[in-house]
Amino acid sequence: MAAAVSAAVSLPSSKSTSRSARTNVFSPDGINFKVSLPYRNVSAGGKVFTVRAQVTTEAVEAPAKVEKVSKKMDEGVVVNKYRPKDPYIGRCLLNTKITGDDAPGETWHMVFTTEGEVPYREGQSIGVIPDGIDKNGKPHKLRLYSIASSALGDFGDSKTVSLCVKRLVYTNDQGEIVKGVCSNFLCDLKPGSDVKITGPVGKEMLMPKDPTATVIMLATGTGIAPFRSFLWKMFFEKYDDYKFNGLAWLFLGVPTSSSLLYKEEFEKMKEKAPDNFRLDFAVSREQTNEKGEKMYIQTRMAQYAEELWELLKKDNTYVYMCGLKGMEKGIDDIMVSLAAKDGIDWMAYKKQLKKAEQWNVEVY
């Protein structure tokens, strides 16, 4: 709030008449105040007068702050309905390995019951608390996983939630085999087993509201999870109030072709909506570019660099990135030179995109 300040000075004359001088100044503090200054003797026209100055303020209403309207589907989104001290107990309905036997590592797709009690949106995550206790005798802490199903769920009844989980197994510096606590708990779950669920959480990866938007999705490995949820809503489901008519462009990076996740689903979507869905795989151990370089996700994107840059200059293009943290730098390297051709500083431009909710990142 701003305040208009009025200062009135009265100069009494020998005839007991007065002249009043009023000056308006501006106070940025927006605080109402009244200050009475002590009497002072001043001289005017050879005579001495006693002056008392008084300062008062009149409040002036500042323009109402305009609340930012999100470009994402954030209306009514539920966050943290279930917390670690009081998790939702779901039941495993399905747990199946979705990578080939010769793939470097196992990835599993699993479906849990929610009975509609965990009302998540596409792009959100849930927490899972594995059974058992840690080395200090305390319950295990939750791990967060991106949800791999649309809000309707794999069975279309809004009563399930799905995850895409890679089993973590590695050898430490002492030569010991270490198994990730939560990933192994989940990958070993049998149908009928209970699972403690928290959340849902997150608003960073929510889908854009605009059904005509260009949505560019960049994923490595299990980072595909939120994009499977997007794409099911876009191409496998029907809604009275939503029909996707824009362009969805998915880039998925994996080490081997036997590691490609949900490949058949995505190819069906491509057949169903060839004008609205583009699909590009980057298989690093099997594919190379024209220079003989391994085909990582940024290498594949570089083949479409000019086209991608033109899309990124549009107000209705949204980029979503999920997966290994290293992918972001590789993508920045491509964009820096492209932006420079147009006299644009890419890093500064990317900040603008983030502020406009058009550059969304969830990496680990």
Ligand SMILES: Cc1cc2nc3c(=O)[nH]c(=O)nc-3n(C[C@H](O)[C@H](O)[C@H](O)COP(=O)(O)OP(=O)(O)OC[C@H]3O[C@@H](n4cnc5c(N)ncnc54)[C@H](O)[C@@H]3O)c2cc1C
The other form holds:
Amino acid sequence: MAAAVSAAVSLPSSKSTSRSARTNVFSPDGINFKVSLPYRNVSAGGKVFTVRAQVTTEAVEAPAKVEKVSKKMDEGVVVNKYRPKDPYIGRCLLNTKITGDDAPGETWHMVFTTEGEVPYREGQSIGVIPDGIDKNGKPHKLRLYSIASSALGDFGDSKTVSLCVKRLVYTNDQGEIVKGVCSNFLCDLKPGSDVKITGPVGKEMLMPKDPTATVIMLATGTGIAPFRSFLWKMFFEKYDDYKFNGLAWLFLGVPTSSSLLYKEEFEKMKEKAPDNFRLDFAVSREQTNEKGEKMYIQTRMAQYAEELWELLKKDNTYVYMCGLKGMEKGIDDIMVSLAAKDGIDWMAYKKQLKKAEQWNVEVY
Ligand SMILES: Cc1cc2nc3c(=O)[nH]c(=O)nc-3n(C[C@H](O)[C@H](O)[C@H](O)COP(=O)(O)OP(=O)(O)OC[C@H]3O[C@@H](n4cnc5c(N)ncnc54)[C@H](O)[C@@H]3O)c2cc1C
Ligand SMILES: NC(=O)c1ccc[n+]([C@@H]2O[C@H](COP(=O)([O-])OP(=O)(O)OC[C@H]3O[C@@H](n4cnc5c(N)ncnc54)[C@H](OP(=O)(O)O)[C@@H]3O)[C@@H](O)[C@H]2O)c1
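What does the same protein look like in the form predicted together with this ligand, given that the last one was the form predicted alone?
Time for the whole complex; same chain goes first.
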């Protein structure tokens, strides 16, 4: 089985460090090469759905959801191949700042070698064990990071894994500036350096197999990572056995336009597949709604409330949420009022969506 990768775009960066031999991979003209896929077939394509669920105004019970074959039972999804006692040693190939100089905080995109030994799927995470020791003289514990590349990796050869990492820096109660151990280790990593990798882990955020599905992706900040991975598979890669032909709708919330992550890539996808990809940004410190309220991701979603609610009633709509913990409540709040209009108890309905793997959350 073969897959071709085409079209990658440059990562916006004011300062970047990368191995020069590799920088052509992100050229605006794109790349084009053939590679082998490390995993099994998924179901073949179909046409854009037109199904609409029936609207009921009388039901007070949540409508029953059809149970599907669980993505968590998928054969071939590897978890915990590498554990902290015996991690995989990858090498950093590229590390690029992808937020502007005036952005509040820095986010970096980095690529590590795996030589195909860390076989991950879109939506999984890896652990990273930073170099050095903690204040008790013990090796640092691992931190988890959502994988930001598709299973083929940014170079299309299934031999790399990419991350999108925010540098954590905060002022503690004593007024001291504190730097997060692992995020600073990663953001400072130079090409050529080794990195200890564990995993892969996680099944919650695996992609739906149905290529005609509606996939609604809700990200704040670096919560974009798994969705970049989904979207590369959907729009930048070619597979014999998978052609996305549904609707992918990404909502991304960031503080400033200079912190919009992977914007050029997403715009390129929209150009390539205008009927299959919708893209909405919520830039919290620059935009407001008509009431003058701060534009959070849920504020942007509220502008499409009716449409989103109709989509959510379909059996092949899948919602994924990733990023700040606080976003979950904000999104629940708008869903409560939408569901109530149809006489549906949102929390009960959400429970069913979760059971049917149509509501997938990884927030922190
Ligand atoms: C499944 C999963 C996926 C993740 N994916 C990503 C990802 O893709 N990208 C990403 O950047 N991160 C991601 N994270 C978060 C990541 O694991 C780390 O928690 C993060 O990078 C911080 O780690 P650190 O070692 O730099 O900070 P640490 O040295 O571990 O410090 C963090 C600690 O500092 C304290 N702290 C933090 N902020 C403040 C504050 N403002 N005031 C006071 N105290 C504070 C808290 O006690 C916190 O526990 C993910 C987490 C999970 C669970
Ligand atoms: N799988 C995971 O669990 C996973 C994966 C990746 C990242 N993460 C975590 O996700 C977080 C992302 O942080 P970041 O620093 O990358 O993001 P960021 O760049 O600061 O962007 C976060 C955006 O969300 C907004 N926001 C703040 N509170 C919100 C709320 N209650 N509801 C909706 N939006 C809200 C922020 O607005 P204002 O700042 O203007 O208020 C900002 O626009 C980190 O904590 C990271 O560790 C988790």
